[in-house]
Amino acid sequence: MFEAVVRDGIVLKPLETWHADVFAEHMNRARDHIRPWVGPAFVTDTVEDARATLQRYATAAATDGARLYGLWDDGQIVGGVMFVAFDPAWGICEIGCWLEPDAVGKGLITRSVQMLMDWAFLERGMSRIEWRCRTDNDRSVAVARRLGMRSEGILRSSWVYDGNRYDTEVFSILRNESLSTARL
């Protein structure tokens, strides 16, 4: 199994089904923090939850989809950055992210959002990198402009938490642009 040093002892490498305990006692640290900003299948608040949660990330990746991975502190999982959408034969893909609220800060989801760049566009020759978020989740924006992606529009009423409706914005950065910028 791979593992990439993201930063300070943080390592990045792939959760899978036997990751089910840590996933859930990560999801109790970060559960209320992430809540607003991801998709509601995505927190799990029991641990076989959380395996079904990571199993249908390991299916998908058996297929050469969706991809989920953990960031490491000590054994311990501090947030994550996932393939949500991986489609290698349109080369689109969509990265997404999440962190429990102790981790928030660091700059490990630039870095690690980053190095899921490098590994599409330079690995599998992806064209198109999407990143999607609440037009008011001022972290999530900041991420995409700093990794140079560009904001392609506002997805009106697209967002459904807590009973109440929010824009979304879609943020791109193509393969030329990424590798014209000099970051790898």
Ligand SMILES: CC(C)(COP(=O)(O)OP(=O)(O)OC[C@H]1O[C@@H](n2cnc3c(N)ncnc32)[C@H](O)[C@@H]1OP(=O)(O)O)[C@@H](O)C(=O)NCCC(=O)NCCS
Contents of the next structure:
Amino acid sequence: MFEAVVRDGIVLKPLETWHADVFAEHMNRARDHIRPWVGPAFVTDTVEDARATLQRYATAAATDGARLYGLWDDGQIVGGVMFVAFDPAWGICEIGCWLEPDAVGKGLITRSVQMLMDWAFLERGMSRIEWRCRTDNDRSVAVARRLGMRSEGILRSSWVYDGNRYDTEVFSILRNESLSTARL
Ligand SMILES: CC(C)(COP(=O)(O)OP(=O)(O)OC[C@H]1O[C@@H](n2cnc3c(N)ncnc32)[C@H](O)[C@@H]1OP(=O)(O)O)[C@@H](O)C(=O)NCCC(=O)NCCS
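Moving on from the form predicted alone, please list the structure of the form predicted in complex with this ligand.
To see the whole picture, the full complex is given below, headed by that same chain.
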């Protein structure tokens, strides 16, 4: 199986259905931290539901759609990145990410997302990559800006969490903009 070194011994490699047990253990460490910021279907409580997430992505990847990659530290998952959506016909994809609390602040996501961007633009010829997050998700906004993404506007009252509504900011980067972005 392929894996890419991100930094400090942490590697990025695909998450597959047979990783359900270790993915569920990771979710136990990450759940409370990520719940306000990611889609509710991604935050699971059981091994079976964790496996269902992995199966959903595996099915999408089989048709050249969404894909899921884990950040691995010596056999443990500490977070990951994904193509939330991947449309080669239109040349558009969306990237997302998450980390468990102990992995925050180490530069793992910026570097990993850059790897996905390089693959999407250079190997797959995509034209546009999107990034969506709650406007008050400062760390996610910082990742988008660090990678040279441009804010395209706010989807007002488009995110629901715990009975409250929040705004979503949409960022994007185009292929010609990415090629001139400094590598991290
Ligand atoms: C969004 C999220 C993944 C970002 O994590 P992050 O650790 O801030 O992002 P990175 O991995 O790119 O790390 C950047 C940080 O590492 C620091 N860093 C440390 N060593 C570094 C290195 N060698 N290279 C680059 N940055 C480094 C940077 O200075 C930066 O910290 P700062 O913002 O305090 O200055 C994380 O906050 C999270 O899991 N949030 C909850 C889930 C979520 O919001 N998902 C996204 C939904 S849209």
